[in-house]
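So this first bit is one chain, no partners, the form predicted alone, shown in structure tokens.
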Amino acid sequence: MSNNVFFGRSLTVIEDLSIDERRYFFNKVAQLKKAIAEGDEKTLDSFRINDPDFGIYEVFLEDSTRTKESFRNAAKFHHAKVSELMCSSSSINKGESYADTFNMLSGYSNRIFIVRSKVEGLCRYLDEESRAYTERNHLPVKPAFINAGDGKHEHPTQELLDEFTFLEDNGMDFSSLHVALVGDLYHGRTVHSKADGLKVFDKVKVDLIAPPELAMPDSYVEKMNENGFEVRSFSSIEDYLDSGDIATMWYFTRPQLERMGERILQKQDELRKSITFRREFMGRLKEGTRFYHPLPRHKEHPTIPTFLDNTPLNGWERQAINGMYCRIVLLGLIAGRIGDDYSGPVRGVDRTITDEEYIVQVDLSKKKAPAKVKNYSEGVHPIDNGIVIDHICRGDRPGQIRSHMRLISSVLGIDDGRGGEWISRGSDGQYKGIIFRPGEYRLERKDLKRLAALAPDCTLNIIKDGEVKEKYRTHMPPRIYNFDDLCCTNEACVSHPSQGEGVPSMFIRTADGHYACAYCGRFHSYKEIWTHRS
């Protein structure tokens, strides 16, 4: 067991499994799932944890019923201690920390935690805290933790299942697919896995069709483009049909109308046309067309009228019952029953991120002659002693420039000195801010790290006897933490400050530039995430 590499992990996000660990996992999922079909105990027992006392634990701080009764029914298959958090007469209705509560269910010999919960990035948070505690109690075992949906965050179980199920339909082809997304694009967590989920196929096209009120959020469509993804938006599904270009596998979604306040409602039934599927375009759909759903449909207005239960279309029946199969296949692993014949590249064991130089000092010395103090033509006159940061957002609007240089002051303390901020053009017609402060500042290796996350691609001099004595340039950093005054803007985060669970905050770079929340994922900018923010 000690050469399993799925021994013991946590899946919180979907990418928490590599695409070579997810192509095996699908080939164990389709071995159980002929084994079942066919009988074939001998099979199965190899699957099966078999152990009264392998604790896991379902906490579902969320309703549902399909997810939290295929996992109860994965591990009855395992032969596994269940047991339930009921979080009705639970403390953490009460206002006791989610980390108090897990980890004392931990130290009760719990070994995998099945979480459901409105907080995004609660998994996350969980595993390194657990972690932390298993240490400092010296427990034989850290627990793992899978997230069985986090607000609209991720849902990769579901993910897992949908993957499988496009899979089979694709004759087990890992080279291609097409998929139409279809509905609530906005607040559906398992479409918002598809973003890296999609990624376990070489080549990946994606229609997304949905009324702009409930479109895809721009930090999942950015990630998908960002994965090579061809991806292409349509407002309706008869739009879509007009565009001659049509997949063969649909996935719906509900629509959550009720989560976005009255002016949605007053006009939720266009909304609700946009998305349903009509028999009017029956005949307009290729021939081996699927239709998928997470389920449940709503009753009085499925996107699948329930007309089509009965035809070929009907890929979201079986969609659901592989999710049984999936969920025993991820127990199986974590417990380390299967996957010793694993020998692909592992994801999700180690999360730490390869540091790079981003704050680079100026050689000084090169210079023929010492640096003199730059006297800006707009108003900025010389300082014999203190600091000037130019280059600030080159290229951003003065309106814009300004307001940062407020936050930029605010946040590195230097409000109260005297000097202040101006808006420089260079001759390329670019915009920048200009920040001096004349007096004696010392800033240390962390004053300097701050900037970077401020102002990344700005210049700092530090001036003495009128020469420029110290000259630093900052770029982006890869990550962000470390610093109180840090914020992630999305309230349904475990990271933020109203969830009460005094998170550190972390953010990580993507590709494009911006910074994701390590807990929930959401996108920002750099000039979003400090507290002091206007």
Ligand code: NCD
Contents of the next structure:
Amino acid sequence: MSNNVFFGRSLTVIEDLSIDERRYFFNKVAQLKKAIAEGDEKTLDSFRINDPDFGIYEVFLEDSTRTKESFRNAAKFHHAKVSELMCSSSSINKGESYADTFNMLSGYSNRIFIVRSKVEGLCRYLDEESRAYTERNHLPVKPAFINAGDGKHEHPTQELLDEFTFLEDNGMDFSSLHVALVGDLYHGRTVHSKADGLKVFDKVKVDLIAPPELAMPDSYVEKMNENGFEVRSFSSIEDYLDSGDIATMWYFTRPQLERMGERILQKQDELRKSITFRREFMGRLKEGTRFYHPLPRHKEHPTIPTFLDNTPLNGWERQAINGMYCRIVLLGLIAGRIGDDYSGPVRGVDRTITDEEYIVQVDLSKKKAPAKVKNYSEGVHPIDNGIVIDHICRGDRPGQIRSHMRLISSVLGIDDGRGGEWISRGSDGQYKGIIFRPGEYRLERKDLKRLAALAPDCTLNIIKDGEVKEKYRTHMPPRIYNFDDLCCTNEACVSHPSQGEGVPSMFIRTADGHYACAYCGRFHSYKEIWTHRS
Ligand code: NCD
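Given the form predicted alone above, what does the protein look like in the form predicted together with N-carbamoyl-L-aspartate?
In what comes next, the whole complex appears, and the chain from above leads the way.
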């Protein structure tokens, strides 16, 4: 077990496993499924944890049938101890925090927690919290957390079983995949996980079929584009069929009425119509087409109607059965029972942040003459002592720049002094903002970090006796955290103050210059992450 890279790992989002680790996983599931079909007890035993003291704990704060029951039956396969927290009668209802609840349960020698909740990013946070708890209490092992669906965010184990089923149907071929995602792409976490999940295929084409009210959120479309997928959008099944170029794999989802606001609910019949398969479409499908669905289907309004159950289109029943095989393998890997022979790269995302320098001091000694303050002209009287922050929001509209300068000023705590804000226009026609503050300002390293997070690509000039004595250039920090006035805009995120969990916000820079919340993954611009709003 010593070299088993899967041992004790949490699965909070699909990217917690590297592409190669996922491919290894799928091959293991195929092996297990074959052994089950053949009654090959020797192979099955090689997968089994076989330890009645190995504690697996299910905590489902939202309803579930398949995910919960397949995990419970998978735990039974392993001859492990399986428990369930009775959420409706637990102390969470007395106002206990999630961290306290789960920490206490890990003290009772539970090794794996399976958690479903409407709080997004909960597992990621619990995984961090439990590290400190385990150390404080000298527990022999830190428990692992499996995300069984967190709000609208992700559902990584569903992603594994969906992809395993696609692979079964294309002969375990990782070279390419063309799939249509149909239904409630806005609320459905199973389709959100596909934005990173489908990276296991070398070439991916995704067709998104949903009316605008239920469309895939931009950040997931962006992620798909970034991951090199070809993405097309259609507002109804009819439009899609008319396009002529259609997939043979169709992944349907249910309109998640429980998550919709009143305004959308009023239009539910119309919305449902555009994403429900109809008899008249039958002749228009391609040879070999298969339908999938994470389930449940609505008994009165299924997006895949029941007259299709007994046809070759039915891939969704086998998909649900595969759920248990996938979960057996996942538990076996986390317990370290299998996985010793894996030797590829570990996890897809490197969460360690490089120590890159994003505040650069400009060397003024190389200049021939000392930089004179009167360079900051445009009608503002040059200042003798104070600070000038220049190049703010270059390229934005004047109104946007003004309101962002107000935000910078209040977050930096330089609201009360003399001075002003100015907008100038460069020879390239672009606008930029300048903040002038005459007086005594002592900016510590933490203030400079705050400035970089608030105004990347600006310059800070510290002026003494009419000369620029120090000058700094800021760049986008790789990570923004450790400031009291940060706040994720997603109210369902575990780090949002309305959740009352006291989780400090953290944001990680994305490849395209956004800041993703470290917990719920929501994309923000650097202007949107502050409790003071501009
Ligand atoms: C899905 C879920 O809960 O995210 N169901 C599931 O896990 N099989 C989809 C849904 O509820 O519609």
